[in-house]
Amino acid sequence: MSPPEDESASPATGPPDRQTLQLLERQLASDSRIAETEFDPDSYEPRLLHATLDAERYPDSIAIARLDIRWFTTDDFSIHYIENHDAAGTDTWECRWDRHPNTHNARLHFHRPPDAEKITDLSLSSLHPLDVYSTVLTAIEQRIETLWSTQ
């Protein structure tokens, strides 16, 4: 369980969290929504963590849907959400969910879409890895409906 949100808590995210990464990946891996994972750079040292989405789920007017994760020692992290539109990657719809020292808002936050530019502070109940991969899958799911319910 993560310790309460703390505003002065450490200034810097820290080092990566290999094993929140492994965790995450394994609990990606075993989503029938998610078509591939990778770490970068290796499994061995992974600072990211990407995962595509299953094309199947989403209507045809998306070339492809992606999560990049980090997550760091201090349990700061970030999730960014990015669909792209054509195959270019020019045209897209992203958000991120954000928790880290920052200057424009509180540690926790979220980055609205569609352009990730809007950032609003951000509460979760729980800062555990499995609860905010949780949140942050729910939001997904209702998002591809909304496609689907917009074609």
Contents of the next structure:
Amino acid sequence: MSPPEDESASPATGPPDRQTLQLLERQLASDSRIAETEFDPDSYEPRLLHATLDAERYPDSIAIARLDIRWFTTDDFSIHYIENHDAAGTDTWECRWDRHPNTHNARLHFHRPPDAEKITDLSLSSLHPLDVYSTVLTAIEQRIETLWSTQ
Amino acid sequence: MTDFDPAPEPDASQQQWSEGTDTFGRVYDVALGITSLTAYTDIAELADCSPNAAKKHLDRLAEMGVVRADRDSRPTQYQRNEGYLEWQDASRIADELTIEEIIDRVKALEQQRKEYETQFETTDPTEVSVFDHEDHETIHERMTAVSEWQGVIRDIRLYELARQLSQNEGHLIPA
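Here we have the form predicted alone; I need the corresponding form predicted together with its partner chain.
Every chain and every other molecule in the complex is listed next, the one we just looked at coming first.
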């Protein structure tokens, strides 16, 4: 396998990073913008962290919005933001902040909304989980402002 | 609405993650996310405090076992202490679950491990090629599966440690 040129070390992502997932869960649980957090499958075997955003902050047209966070021991991650625009969950607006090896984009990249299919390279000033967390929550804040202004 | 910015500068006037946390709490949280040796001056920047305060708290965390220090480097470098944190996780499991529950979980994980071994036709997750696919979603699915497989193997070991702690009433070695 040939990892991307910019990162020759650690071609794989490693197992879920329990410590970082627990750290992010504590932050999200105390964040007023977040209504609920949950580990999948559970807190003893954390692999995926779900966070439901506070619905009060969204216009009525958005049924529910959530974040799905994976973090790996190699400092790789995948942070998926999904808005459901109907109760059935068929009409979604989503995007994803990703860091993992692949053959066609930078290790750090972004899956653009509204369907998270188009991928662009991404650059962040810090990859520390708390900085990535701040960046993602700020981007979501701005998204919510856009939603209100286009009502 | 195509102008979504994935990397906005966090608004400095709005606390992003440190709300209601004192300096020690911020240094502690930052340290938990530091997976390779990092100079305390850089950790101070991440924790939004003075280098002296960061060093003082990091030294205290090193005494507690939460972080490891490399004092030979200038400036001193720190990273989270994986061994201590694994023990802490195992200790919590030993505290909250019964030995029977731990054994049941290990059984379920052993079953999952077998399923991954069958799916990928090997017993070694590091042998599986994940990233040399063109299709991004395929990469993603395989990456997640292999990572969870590695997670299963780790969790089995963690439960083994938890069982040992539980059987020895919290001690690593029989009293």
